[in-house]
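In structure tokens, the next block holds one chain alone, the form predicted alone.
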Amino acid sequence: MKQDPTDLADQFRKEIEGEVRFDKYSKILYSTDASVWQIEPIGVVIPRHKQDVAAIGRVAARHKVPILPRGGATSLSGQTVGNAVHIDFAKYMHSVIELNTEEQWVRVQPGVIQDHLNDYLRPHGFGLGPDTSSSSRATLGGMVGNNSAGSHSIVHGKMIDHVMEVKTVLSDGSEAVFGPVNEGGLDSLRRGDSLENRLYREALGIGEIYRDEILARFPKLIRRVSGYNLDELVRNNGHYGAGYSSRPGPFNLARLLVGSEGTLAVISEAKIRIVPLPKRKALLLVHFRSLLEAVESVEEILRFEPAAAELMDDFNLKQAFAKPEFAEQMGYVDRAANALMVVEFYGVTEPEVASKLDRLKVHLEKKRIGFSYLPVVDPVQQANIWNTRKMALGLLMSVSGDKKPIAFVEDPAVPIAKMPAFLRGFQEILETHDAHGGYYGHASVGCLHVRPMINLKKASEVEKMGSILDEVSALVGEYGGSMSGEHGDGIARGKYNKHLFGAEIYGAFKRVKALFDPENIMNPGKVVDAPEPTESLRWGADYQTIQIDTKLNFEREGGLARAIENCNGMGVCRKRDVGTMCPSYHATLDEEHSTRGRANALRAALSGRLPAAELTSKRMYDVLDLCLECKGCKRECPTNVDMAKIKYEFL
């Protein structure tokens, strides 16, 4: 950066309409999202429109300042973690443009939620495809910036199979449209000096250049979502994309800029594709006595054509059991059982999601696959267990102590043939460095979730979690596998692409990186020169707290700074559309004024990121203020955040 942080500030107020923050108490609120890193951002800033984002381009160009995009900030690896200015689209740029249900596609803004897009199309009988966990917060530009999936990958694959156009801003400043160009359209864009020009003319040499490597070396996977989109450069008769994790179509650099975190471009527009929604759904609940055993199941599940196949373990329904509010939704499930496998089935009609549950299930009892199955065509009764299925993450981040089930390595995805052996070594690997798991996910497509237990608190299990990172990579690579399935690559494992993908494809990385962000300010650190794993960390070695003699008994928690740590960043209190939490942030779409930000906020001050003083300061008072202590976060929080016992005491 070449600019006082206060000049920079200045400089933003002067170009956009929207917010520029620059206090310490905004990047502290910012320096984190759902994943265990932190680092404290140069600034925030606002857009109110598209001519607010390519205002910022210009102004980060000019000074070659970093900027990072930033949505729900639930990403998992970190990506939204970073040295930069931060633009949040969130609190405004959450609109529908435009919608085609004839051509079947809607034209939107990053900060458009997928819960509210999804609710905006269900009238006009559509949806988006992916539908990840996070829906109730997630933006759809973060979608696009990790190339999110979900549960129903198998079906309707990832956002790269969504996008059709985006409109970005460049790290020169300047503005671009990339969507779908014949080969005469090619010609034209390849020729002149703009930024826009030599992207269309490199990029197609590079998908020239390195096409035998990148058949060779990239993963054969749906879900591979690590690195860049080099795959999508290739030539593949007539079409462009090798058609590994996407399918083949039309030269089309938004399929590159799917998944790349925003450090090649910043996304200020997208045209996605939508789905008609399926007219019936049903489920079948299959039970089994061990993990391995459901995994090994999946082959044999994948014969009936599911829309889904979704895993949890014994760790996650122990979990669920034990909270009030999901265990009344937990009296279909068998107690005996140590996984179970949610397989839904789409249909037209009742009676044809109900024959394809009794021909599965049939089968299943003949093969003496698991030991109990449940169909389900209620509605309500669905939505329930999608719920508990959607709150996994949140589950097992509710195991109360320091020792918690962190992402890091929990996102990898291998050929479905290959699962059961690819299970059994990474239960290797934990139990020899006693870090035992929660395991979750997509069985559908090979892609599981597997969360250690780790106490960063302690230097030696942050080491733990170096030697864990580099043997699971090991793994991956030895099964053909990708290191993210769909969570990207961020700072848990940008580090591991090299590996991953060899030497060659790894410079071709970096080529990519270097033509459309020469001056390396678009997200620095992620997808390549990413920063070790075990830096920068939430929770470290270091970490330490002031103790505090409360008013209020925190036994049960472990102290007023446990309770505040409860707060792992997950964002659920930033939902808007059903239940309570968090009031305050309904009114204001103000990161300050969730559960979430004031969580933060109370954190830095015990452990010293702000001075302790800050406990009592009128700023800190503002944070709180409009909490109403309703006690919605003590009830909806997967992990009980109770803010408004946490705000008895600070009165």
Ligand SMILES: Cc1cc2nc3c(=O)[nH]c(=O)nc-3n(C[C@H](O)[C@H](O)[C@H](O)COP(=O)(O)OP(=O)(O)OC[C@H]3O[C@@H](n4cnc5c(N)ncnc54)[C@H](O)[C@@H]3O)c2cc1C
Second form
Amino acid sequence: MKQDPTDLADQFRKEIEGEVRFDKYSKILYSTDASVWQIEPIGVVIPRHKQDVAAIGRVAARHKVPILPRGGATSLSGQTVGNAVHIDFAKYMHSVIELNTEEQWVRVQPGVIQDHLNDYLRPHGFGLGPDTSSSSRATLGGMVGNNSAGSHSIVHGKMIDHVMEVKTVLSDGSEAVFGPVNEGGLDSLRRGDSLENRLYREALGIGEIYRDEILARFPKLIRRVSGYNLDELVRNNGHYGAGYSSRPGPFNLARLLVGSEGTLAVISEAKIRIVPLPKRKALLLVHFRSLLEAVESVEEILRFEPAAAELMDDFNLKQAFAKPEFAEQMGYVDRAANALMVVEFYGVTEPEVASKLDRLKVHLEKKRIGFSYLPVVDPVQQANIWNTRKMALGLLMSVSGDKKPIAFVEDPAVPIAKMPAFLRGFQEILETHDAHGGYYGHASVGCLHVRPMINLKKASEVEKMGSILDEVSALVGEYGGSMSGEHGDGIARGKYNKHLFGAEIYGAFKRVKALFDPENIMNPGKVVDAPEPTESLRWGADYQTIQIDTKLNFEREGGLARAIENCNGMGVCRKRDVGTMCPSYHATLDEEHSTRGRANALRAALSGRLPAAELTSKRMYDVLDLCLECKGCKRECPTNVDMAKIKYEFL
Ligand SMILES: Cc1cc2nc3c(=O)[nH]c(=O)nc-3n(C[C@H](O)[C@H](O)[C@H](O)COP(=O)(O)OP(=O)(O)OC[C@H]3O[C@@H](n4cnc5c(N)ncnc54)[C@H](O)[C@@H]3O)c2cc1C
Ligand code: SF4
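Having seen the form predicted alone, please provide the structure of the form predicted together with the ligand.
In what comes next, the whole complex appears, and the chain from above leads the way.
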């Protein structure tokens, strides 16, 4: 960027009502998401309304400065980190604008949090289809950006199946609304010289030119979120969409933007389809002697048309049993199990769901699939079980020491029939590299979350991470899968799109990127032209922290630095409705006043990203000042970050 950052900040200040922060601390605070990558932004802008978003787009276009939209920054693949001006939608732009229950849609600002939207919709008998485990702080903008999905995607699909229309700011600073367009509408939209007109003209052309290759090369999976959704540009039986990863419909460029990770346009408003809530729900917990047996059972379980089939392995179960707050909720689980499948059924009446549970139970017993089957109809117990499943990742991350189960090959999806062979292949790769990991995931749709144990502070382990990525991508290709089933490409997997989709389709991805963003200012380096995933790591072989003689005893945590490093960025401290953590964030909705923000600032000072003198500076004092020392984080953070204790030490 040739632009002087101070001038640039002034330009933004002149044109927006929201906040503009280009100071070093703000850059540190926005340099991470929930992934293992870290890159300092150019600065941060916090829009108050869609006029601000349009103005941000105009300034960025005028100065050719990269921008990166951001919601809760709970992404696991590094797509929300980058050297760009970050646009924080979560602080001010979190309103529901309009609800239409008759037509079943809602219009939202991008910073609306999933759980908040569901709380708003529940009294009307509706909910959002995709349900991520990060629902307490993930935003609708981020869900659209990542094409997020959840436990019930076998019924509700992914975000692409729910996004009806988006209001956007394009890379030239112009604004455009993308929604369903009929053939007559397409004819007129194709004509003209605006960027919007060009997008219609050339996107349709790309769909025609690459049609055969797209139909041949795109993985035939519900859970394909890697790459751009070129399959949406393909005309097929009177509709648009190949029908592999979404339901075909009228031509709609909004569906190409879904999952594009902020690389094609910035969304300032979205119209989202909502779904009626099920009247009754019930669970069957199926226990297995091995993970492989559980995975082998999926096809059989799916014959009974469940609404969800979610997997947890022994690593997850052991971590949950080791934590008193979860062990209490897990009293129902047979401790002899090495894997657990949570199978959910929807229905209208209680007898109906009870009979669905019973039919599956009898069938599995007869076929000797699994060994213990627990029907759960009580709503409180069901909620506890879902809570434990939702916390699976947090539970995995709570292992102590520098070797952590990290996210980089954590999200592959393959056809259900190929899951057992794929799992065996995956396990072999990890065994070869002596990198045992934890497994969980959305078994009903072939999406496995696997987190190998890696110590990113060692060069040899970083190299190992690169080798595992190469080998897993080859395995995914062999089984016709997708490197990402919901978390996105980001820095972790962008590199592999060429290999997985082939050179021709990758060329088409690059054409799409160049069409939407010829100056490469929209979250550059994601989806196409991605950097090496072994670079720009939050830790890494060069990572070192200064030694501090602490007054308090941090032996249990492995020292003060490790106590701070326990924060992995998953952002549970940004939740707002349940529990205590984090009251200062609740009050200001400012990253700086969250447990995660404080941990990031302190880690920066301990590891040299900020001068060590900052540890005793007034600015660091400000970061910690609003912390009420309530210990909410110690109790509620899945990795038990104890910011109150860290603050006592600081003071
Ligand atoms: C513990 C944990 C559990 C998770 N479970 C799931 C799960 O079950 N299912 C799942 O799908 N994911 C899951 N995730 C990943 C992540 O939480 C989801 O993808 C989530 O929807 C991201 O929302 P966010 O607001 O944090 O997005 P961010 O991380 O802030 O952004 C995500 C992407 O969208 C882009 N973006 C954000 N706002 C806009 C906008 N206004 N316009 C254009 N682009 C935008 C960003 O640039 C970025 O590329 C999990 C993550 C964690 C840490
Ligand atoms: S102790 Fe501080 S950081 Fe932790 S939840 Fe309470 S206010 Fe937030």
